[in-house]
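Here we start with a single chain on its own, the form predicted on its own, put down as structure tokens.
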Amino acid sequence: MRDVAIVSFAQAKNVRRELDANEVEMVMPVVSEAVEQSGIPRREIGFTCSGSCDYLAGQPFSFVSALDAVGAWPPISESHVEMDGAWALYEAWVKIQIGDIDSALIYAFGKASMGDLPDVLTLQLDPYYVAPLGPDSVSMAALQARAYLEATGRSERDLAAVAARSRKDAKTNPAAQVTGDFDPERLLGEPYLVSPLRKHDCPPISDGAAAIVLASGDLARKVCKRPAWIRGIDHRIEAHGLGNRDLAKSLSTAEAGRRAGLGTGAVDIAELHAPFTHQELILRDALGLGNEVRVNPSGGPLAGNPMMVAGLARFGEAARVLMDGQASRAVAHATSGPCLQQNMVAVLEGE
């Protein structure tokens, strides 16, 4: 297997509404920053892959316009995934593995503020049995949260503690949208959105963009003082129907983590794509992360959750810590679909 590393990462500040820029104008600065940081001339990057969602833009093939931010002339080798940008990273990683290229640019963008996000996500559900019932994403997450609390004996205070810690950690992240010091006891006094979830248990609606550059072996060592090597990566999917799986567990995450090599050594930090507080606890259990592992030092999706970007950002945030020399080994996780339906796990090491 070829050595592949993240050599640069850039992201826009997550905001509730980006009123002054369209998708192209959001993507262009982060792509330019990531390419410049990588030390690889843009013309020499072998592949470009993006992640986004037509449902957010309300039009088909919305990703095509975003290519203006990359510069598609002279022609470039380009692809797109209708998913979080973490899956675009996976496609680029595979392309490097088969020897077609030595470097790749991955970017993702999402402008969720243009519609009612919880209801927009309903349109992606099973069109025959689930979508006609109209369940929104928060209500489905609440079903999962209740199942988890009843199965494990955890309490709503445990969820509030996750929210308080995440937003406090986010104070050092310039890209974070929601930060501050929150008292878990006061949070428990807030009204429910959908029981047992309160506002602090749910991710903010965010607009944002992010970009990463991958490089293989010698090229990565040449352009980056301390690359963040992807030592293992895997993704798994579970049944689409919520009634066909145990919502209190994430078997796909556990399997992806095992196949990615988690468990073969100590982990310093984990960046988990857990939009809801209870999902962080489910993912911790699935990956076997003990209390010694610092989870989401960036604040995670609870501090800013641009759709189609937040998963890629977990890879970038984990890589940033490794490249800065603040940790030696990290886990990056991304999810897609309702209630942790599909999950990707990667083990990263700084060298």
Contents of the next structure:
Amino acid sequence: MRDVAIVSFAQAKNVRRELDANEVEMVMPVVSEAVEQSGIPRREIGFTCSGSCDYLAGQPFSFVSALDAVGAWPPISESHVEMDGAWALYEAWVKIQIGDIDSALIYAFGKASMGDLPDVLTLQLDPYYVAPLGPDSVSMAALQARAYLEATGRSERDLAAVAARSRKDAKTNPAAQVTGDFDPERLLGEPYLVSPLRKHDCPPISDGAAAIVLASGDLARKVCKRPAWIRGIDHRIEAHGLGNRDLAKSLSTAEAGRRAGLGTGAVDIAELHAPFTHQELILRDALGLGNEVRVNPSGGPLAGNPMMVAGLARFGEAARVLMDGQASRAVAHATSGPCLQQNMVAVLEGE
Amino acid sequence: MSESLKPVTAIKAPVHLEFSYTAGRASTRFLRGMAQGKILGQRCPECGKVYVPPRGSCTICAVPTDVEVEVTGKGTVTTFCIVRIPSDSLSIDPPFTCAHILLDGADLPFFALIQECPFDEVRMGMRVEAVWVPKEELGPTFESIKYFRPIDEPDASFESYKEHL
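Can I get the form predicted together with its partner chain as well, since the one above is the form predicted on its own?
Every component of the complex follows; first up is the chain already shown.
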């Protein structure tokens, strides 16, 4: 295996509604910042891969027009995944492993504000038996939350504690959308949105963009003082039908974590792509993260959740902590699909 | 074949989504220009290319194109085709002419209709001008320009637009 590291990360501030910039205008400053920070000249970057979803904007091939932001003429080597940018990072990592390139630019963008996000997310469900019934994303997460609370004996108070901690940690993250000091007891006084979930258990709807540059071995060491090395990475998927899965557990996360080499040593921090409070607890259980592991020091998706971006941002936030020298081993996680259907886990290390 | 063995070939699964378009900074400037009968482009600060309509970035240099440039409605046909296939979604009857038009001072041709010209007289290098809708019908839309028509100027030389095919 070749050594591959994250050498730069940039993201736009997460906002509820970006009315000024279109997708290209949102992506461009973020890509420019990541490329500049990487120290690798744009034309020397071997591969570009992006993650986005045309359903969010309601524009076919919106990912093609986003290429205006990266300087794609004369033609560059490029690819796209209709998924969170974390899966674009995985594709780029594989391409570097094959050995024909040494660096890659990954970017992701999502402007959920242009449509009705819960309705858009319904369209990712089984098109024959589930989608026509129209269950929205929050209701499905609530099914999972109920299953988890009943199965584990955890309480809604535990969920409120996750929300309060996320919003508090997000105060130091300039990209965060929902920040502040909240008393978990008072949060529990709020009405249910879809029981057992209250508003604080759900992520905000966000517009945003993020970019990462990957580099291999010597190039990474040359351009970055303290690269965030990807020591292991894996992703696993579960059945499409929610009834075929144990919603209270995340077997795919556990398996991806095992294959990524998580068990070979302690970790300091974890950036988990858990859009709902109970999902952070499910992921903690699946990855065997004890109380000594600091989870989502950035505030996580509960503080800002741009679709197709938030997973890639977890990789960026975990890498940033390592590049800053504040930790030496971190977990980055990304999810896709309803109720943690598909999960990616990477183990990152500073030098 | 009995009724029970007939294949199930369809279910009803209606989908309805509504989206609100965000034009973005560059397109907003362009569309507001359209409402005033003006064609506004943007120049790349690095390579100097002028994009009409502007998308806010230079696709070559990957930098914001923040210098606004007004161009006239005069330009050159760089390539064209005669459409002879009827379609329900078209508001005009075939045959008609579609062309790529490079406006004077711009570096990117765009797609437009050519009219007021027999379709078999359209040619590469032909000089054309924009025909706008009446002033009271101008709006923030590309449809403020109805079509392009020939003008009485000598054809542009191939050299002058060969980089823009």
